[in-house]
Every structure is written in structure tokens, then in C-alpha cells.
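Only one chain is included here, represented as C-alpha cells and corresponding to the form predicted alone.
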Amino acid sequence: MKPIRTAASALAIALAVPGTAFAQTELSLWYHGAGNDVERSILVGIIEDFNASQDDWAVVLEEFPQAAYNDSVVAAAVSGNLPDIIDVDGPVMPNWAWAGYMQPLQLSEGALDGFLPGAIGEYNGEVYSVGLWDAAVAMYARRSTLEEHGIRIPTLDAPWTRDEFDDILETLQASGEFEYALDLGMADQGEWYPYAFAPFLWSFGGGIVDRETYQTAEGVLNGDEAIAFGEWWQSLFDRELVPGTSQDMADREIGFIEGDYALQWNGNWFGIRTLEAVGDDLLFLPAPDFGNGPKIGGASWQFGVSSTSEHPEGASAFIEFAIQDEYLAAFSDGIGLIPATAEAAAMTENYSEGGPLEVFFGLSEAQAMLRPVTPGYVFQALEFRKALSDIANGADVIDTLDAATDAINDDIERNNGYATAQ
């Protein structure tokens, strides 16, 4: 950690805005995007604007590599060294709020009006975090491929059904034109698994945990609907319709572009580079409906205030300043993610009316579903990821889902149901 903090200290000095009044109270901000020059440039610009806009507060930025960020926050919480403002991945926020790392935001009434639901981090009825963007997943396809094989182009109102989707995959694989009919992204074995694949389970009617109580996974992760999902999931690999868990990340990144994969399940952050390679033939299609409505994941990185901040009003003031439409639009144009409001989307190159990625805003608005909003999600995501990987590699579906269910229930019991301390 020493080299990171040394570099961060240099950055803090560099961000001291000329002319800033000495009376300003410093607010520390930790961010997960070290090494991303575009993100850094936009965030630094927001900080400089905020610091120059008033005389009370001066935000100082400290950056961390994403791989080390969460561990750094947890270690700082244990040692009592949390910053004022923290960056938090949306599904992780309930765990940090429950653990006492974060406190509710102090935002003006109406500050979040018009925000996409996935950009608002709410836990126990209070808003703890807010994102400047959201993310969405779509089925990438070539119009020419679908037309050649007589495949219907789905819409939000009429997505592919489960049987239709299965027939499409079989047809494309049988054509002999592709190495695989569909690329799911199995090479990305981190949060992608629960973010991208849990929506298939939800659409089947199952879940990772009971969302009414968050006290058990019994009958939800191992019930009839979840077993049906698991059997379908395993069949994709048994039928060799998709690459397996040994997929190379390079193949993930170029396989669809080079025509090795007929379809690809991918996020909007790959949209522009794929459009540049494929051109107007590219389609971004909605998720299939496996029986309980089409679903995709929601929520991305967000800003919140630490529980130990001595200046929560100033930290919240910065966050409220940062969620202005002009900054939402700047982040979208810079890193390709979905602006959190329709007003900001209209200001962007990609998500405005007629823009090349406009469809993703509609997908997020219509199909996005949050991952389980519970402190236990951090553990549950690991179990879900392991179960899907094991099933893909041939493990017994029922035994695997039962084992994941038992592990999740044991974790809930060990943590006293993740009850909020009074």
C-alpha cells in the first residue's frame, strides 16, 4: 500500500486549486479508477469545479487500482482511517452500510428525481450512495446474420422466448459458420457472473436469496425454477453452443468482432469499439424472456459518505454537485457508460435520441433489476459464481445448487441474519 499512498499524496498536492481559500476544510475522496486517464481527468475536473464553486470545502482525491480498492476500504475501516467520501460498487454498498462503513447521504429534496433506479443506492429505506452512471447488458448480433437464417429481430415489447432462443442457438450452431452460437463471457470470472447471469435465473423464476426476507436461499436457489435454469445453463455447454470456463479473455474481446461467435452477451461499455469494427450491421437486442419477464443487471459504481466523516454535510454537498447532468454526460462521453438521467443522456453523443447506444438507456430503464440488496450479497455472489462455474463444468445441478443454498444459509445464520445494529 505504501507506493499507492505515496503517489496519491502527490496527486493530492497536484489537485490543490490555485486561489483556493485557506479557510476551506479538506474532504478526502477515495476512488477505484487508478490508471484510467479518462476517468481521472473527468473526476479531477469535477473536483476542481466544486472546490472553486464555494469557500467551505476542498475535495482531495486519492486513487487506488480497482483490484486493491475494496480491501483498502475494509482495512481502513478496521483501523479507523476511512476518508470522507468513498467510491462503492452498487451491490457492495449494503454490506458496507451494515458493517458501519457508511452513513446516509444528506441530499436536497428532489436531487435524485429522474435518476435511473440502478444509480440510486438505497438500503433500509435510506439513500447511502448515488452513481453518475449505470450499466446495461444486451445481446449483440449482426442484422445480416439474423436475416440470413430467418431469425426474428426481438424488441423490448416482444423479446425472444426461451424456446425461440434455444432454437436460434441450435440453428446458428448447426450452420457451421461459427465456432460458437453465443459468447456469454465466461472468461470474465469476477462480478460479471452474478451481474450478467443471475438475470437469467431471475427470468426463470428463481433467485440467489429470498428477496422478501433476505433470510434464506432455500426454495429460491434450489427450487424447481432454479433447477430448470441450472439444467438449461448446463445444456449450453453440453451442446457446445457457448465457450466454457477456460475461454481466453482475448477471445472474449475479439471473437464476436471477428465472426467466431454469432451472438454475444455483453455490456454497453463494449458498444462503441464493437460498432467501430462491425458498423451499421450491429444490433443491440433485449434479453430473452425465460418465463418471468426479461431481466438484466443494474447498478454500478457510486459515491457515498463514510460513517467516520466529520463533515458529512460537505461530503454530501460534493456528491450532489457531482450529479449535475453536465457531469453525468461528461462521464458517459468519456467512458461509454449510461448517463443516470434522461436529461444527461440527451446531452451525450452516444445516448441521445438517434445515438448509437441509445437503446441501452431503454434497456436499463425497462429491464434492469438490482442484485440482492442485502449485506449478505458479497458472500452470495461468490457462491453463485462458483455454482455456475461448477455446473458449466459438468457438476450435478441439484447437488450444486443445494450446496450453494446451504452455504448461503449458513452465512446468514453466522451473521445473525445481517440484522442492522440498533
Contents of the next structure:
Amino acid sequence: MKPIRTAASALAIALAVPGTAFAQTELSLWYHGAGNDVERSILVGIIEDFNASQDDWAVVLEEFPQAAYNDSVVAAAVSGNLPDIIDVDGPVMPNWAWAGYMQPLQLSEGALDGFLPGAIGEYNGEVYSVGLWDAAVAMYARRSTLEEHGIRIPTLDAPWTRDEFDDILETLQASGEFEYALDLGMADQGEWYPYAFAPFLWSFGGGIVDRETYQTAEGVLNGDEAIAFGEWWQSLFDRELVPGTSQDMADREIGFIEGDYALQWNGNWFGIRTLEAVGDDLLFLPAPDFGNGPKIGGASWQFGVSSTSEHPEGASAFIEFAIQDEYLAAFSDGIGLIPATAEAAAMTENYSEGGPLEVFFGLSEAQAMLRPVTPGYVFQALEFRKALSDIANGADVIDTLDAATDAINDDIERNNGYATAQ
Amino acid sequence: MAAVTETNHALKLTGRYALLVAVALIFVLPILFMVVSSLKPDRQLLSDTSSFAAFLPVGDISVGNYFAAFDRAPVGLFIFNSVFITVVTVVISLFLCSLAAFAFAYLEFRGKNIVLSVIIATLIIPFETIAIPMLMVVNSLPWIGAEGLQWGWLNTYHVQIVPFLADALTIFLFVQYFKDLPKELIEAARLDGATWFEVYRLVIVPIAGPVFATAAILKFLIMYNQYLWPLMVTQSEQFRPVMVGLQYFFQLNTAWGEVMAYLSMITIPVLVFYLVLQRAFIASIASTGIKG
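Any chance you could show the form predicted together with its partner chain after that form predicted alone?
So here's everything in the complex, that chain up top.
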């Protein structure tokens, strides 16, 4: 009789305590921000709010360092240990969706209304991931430098044209005041190359792969427009207007601030730091228009649900909870990235009207273009990076682009066109 | 004539020392750069890289980067994990590999040469090529621990230790060394009635100090610098070693001063281990009195 009484008492206590933690099902969340206290504190805050807001789910955070994150996820997928919720870099998402690591989100109708396009991870007509922020690239310049050399300050509506941009670089270099007229960031030889430089190629009218079918790079990466881009790209180095691939990372980080470079092509995540050093003289300018409109890259880190999650509805509920404007604004204030909605931007210190980085929201909205939304992008990015590096170092433009095109086509063929398994 | 000879000798000596100092600088300067940079704020650190000031503790010097490194990552935990995993692996590995090498060097059994050849042949297989199959194997192995029988070794210390307890390089080093020892020592011990294990323990081990020290240093460095495997098998921060921990410091805006502070701290166990074994190495040579 005693055991029955004990069990009945335990049940009574459980029912009497509303919202007790043990009623919640645990959802594991992997995040790439280990080592970043600010990101951690904001994310932990969101998780605590979510866990306290309902009785069904309890999200548990596990953090990974960014540089090791993708490898950890792939290893976990191989060993069948994926968590419920993962975060994924935007351009990598199609590869993970195709490989079967992710499943589409189950979001409410209208949950993504007003989101920047770069913050929505769509593949095969379904939303697999959503970001709380986007990133953007701009041309960093000093107003005083431009005025001193009689250079027009470009706007979103009237960006620099190709000829104008070339003249500006020549003028600045010829002034003898700078080691280089422009810093492209050649020292950062990771995803920066396709993220920052593919937009130049797009603006020329070329591409990494045919975006209609994603089945070939022929005529896109080695067509006339791409060759024109390649020749222009090589000329930057031949004319010694920009540092080459041997650029030191230290020069990349302080070269513009110290006045060695007149202009710098850089991301908004360096904006605050550069503002602190340069002050009000700093300008964030839109990308030049090389003939097909000014372009910049879009899509940053986003949240998605793993394919092995047994509770996709709970995982999606957390993601939908996390994309509230107040959290988008908190992340933006904390780490300086662009909030995913205009409403959230208005709540931030940096992106609200008159804020020091406000221009980046406009850039992202007006110029951002996603990198190829295909599982093959992961390989294509490597080929593109190699080709740009080789051309910068003097390789024949046509041969190099042809070789990259062949390699990308071979990869697509080897993977059966990256067809999604039915 | 004597004066000319003395001058020549002095010149040669000076040249030799100059060369030695130059070579020593090549090895010392990177370490000096690391330690000095760990004391500087980022802006100054990066500015100094273009001059000799990079090697001098000048400017705004402080230990702030060290405190910041501890704030950013559980540095103590990472160092403990690495030292624990490395020391346990080295100790057990030296015992197992030296025993295996002893058998290959002195015992006669069928297929000995083939087995040894196969083991040595594994030296040419890069770890990266077997990492995924190994991951799948360890993920489905049982382990009996404090919490009873569990399946899968991920997120544990032993998953970072057991797969590396025996390796071809260490066995090969021991085999080569044992083969060069005088056979008379083993024969004398056997004639005196020693078992094979007694021969190993009482005759071979005491005179094999140099190879134990060499193998220990090599194994220590390999284990302490492990990155890919721990990355694949530790999804929990609790078990991560120093090299995975290093990645905590590379953010969009990398704090280079903290990177240098972290590197300085994780270099200390390596230096201590090397210095300790260097003494053992010299002492073992001095005490053995073996002539080839």
C-alpha cells in the first residue's frame, strides 16, 4: 500500500507545481559562437525566455568555435548525433539540406514578413533556415580624402561606374599618399573571396554557375562578361592598385585605419571598430556598378532544424520565438550585424535612423544577392577562390576561368547534378 | 706564425658562434614574438609587426590579454584535458609499444616479419583517410564506466586516448633501438633463468632510456597537438583539448593579443615536458655505459 501512496503523492506534487522543468522535452541547440561572450549572453537570454514562455520544450545550448563548427556538424551527421537545432552559414545551407542534414522549417504563416532576403534560407522552394541578421560589404573611405582629390561621393542611386572607379583608383595611387589605392582584403583567403568578390563578377554580368539550372558553369564563369571581369581583376594587381595575395593579415586590419590604403572593401562587422579609429570622416559607400548594377553578397548565419530531430515542431517553435524584433535588435547591438527586419533596425543603436551604420541596412536591402543557392556551392566557392587567386598572381585569365568551369562542371556531374533524393 | 694561427682560430670560432646564434635566433624569435605580443594591445601588436619592435616588450605592456583569454574560454579546463589525455596516452603507449617491439626484436614466432611489415606499412596511411571510419567504429563501441554499460564513446576522455595507444611509429622506434642492443645481455639473463617479461623489465627497460625519452617526446607532441579527431568526437566543451580551444579566439574581429596569450599558456606544458625528458634522456645515456 505504501508504494502506491508514495506514487500518488509524487503525482499530486507534480500536478500541483505548474510549469515544472521536468515536464519539458529537451531540444539540443548547436551554435557556432563559442568564445564570443556577447553572442552567448544574448542567445542564453533568448533560450531562457523561450524555456520560461511555455511548458513543452526546454532548449539546451552547446557552443562550438566558428572555425571548427562545420566540421563538427558533418562529423555528427556521419555518426548520427545531430542536435535538434543547428545554425548554418547561409550559403552552406543548400548543401546540408541536400545531404539530408536538415529538414524544412515549420513556421507560421507570415512569420518571415519583412525579413531581408539574405536572412531567409530557401532551397527547393522551402525555407530551411532563417537568420536573425544579415551582413553587408561596403567601400570604406574618408570624406576628406575624396574631397581632397575631387572625387564624387557615390550614393545607392548613383554608384561609381566602372570607368569612374578605375579613374579614382588611378588618381589615388598617383597621389603618392598611399601605399595602395584600395585594400580588397586579399589576406583573408577563406569564404571572404566568394562573398566579397563574386559580386564584382555578377556586376560585370558573369556568374559562378548558371542560376537557372545550377547544372553548368559553362558560358557563365568563362563567358565574355566573366573574362572581362577577370581581365579587370588582374589589372588591379598589374597596375599595383591593390595589395596581392601575400598581403599580411595585420596590414588588412590596420592598413586603412593608419592611412596606408585610401579605400577599403570591408564588411559591416568592422564598421564600429573603424569608426572608433577614424571618426566622423569615415564613409561607407555602395559597391561600384560594373555594368549590371551594383551588387554585394548576402546571407549570414541562420537557424535550422536537423533532419534527425524527433521534435521539429518544437525546434521550429524556438526559431520562430527567436526571430522576434527585440532579439534581432539585441543581437545587432551586441555584435554589430544588420538586423533582419526594418522594425528591428529601428530599435538598434547603429542601424536606426541617423545611426552610424544605417547605410548598411540600405545596402543589404538594395544590393544584396545570394551566393549560388545550390549544394554544389561549397565546391564552387573553392574553385572560384583558387581562380581569383591565380589570376591575381598573373595566370592566364581565359585558361584559368576555363579550368575552374571544367572543375565545377565535373563536380556537378560526379554528384548527379546535385539532384535531391526522392 | 703562432699569432696568425691564433687569429685564424679566433675568426673561425667567431664565425661558428655567429652561425649558431643565427640558427638559434630562427628558433627563438617566433617564441619571443608570441610572448611579447601577448603583452600588447591589438592595435600596437599589429603595428609593431612591420618593425623589430615586434620582438621587444615596448609600448603599452600589460597582462590584460591573459585575463581576457580566461574570460573568453575555459583555458584551464582545456589545458587540463590536453595534459591528462596526453600523459595517459604517452604512459600507456610507451608500455604497450615497447612490449610489442620487444616481441618483434627478440621473440621468434610465425609471421613475425609480415606482421611487423604490415604495422610499419600503416605509417603511410594519413590519419584523415581513416578518421570517418574510426568515428563510426567508436560511435558504436560499448564502454563500462561509472554509469554502467554505455554504447558509443563520443564526448569522453577515452575516445581521445584508446585509439592512439599503439602506433606504428613508436613501435618502429623501439624495434630499431632494441635490435641494436647487445644480444649477450638478453642471453645472459635468460641463462640466469629470467622470464621474457623479466628480461624486458629488468634488462631492456633500464638501458632503453634514450628511446623511451625520444618516443615520449614525439608521442607527447602528436597527442598534445591533436585537432581533427577531438573536433570530431567532442561535441561537449567539457572534453575539448587546447587545439580545439584555440579556435575560440578566432572571431570576425580576431583578438590577436588574446591568441598570443593563449598560445603562450598552452606552450608551457610542452616546454616543461620537454625539459624534464631532456634531463632523463641525458641521464639515461650517461648511466647506461653501453658500448656498441
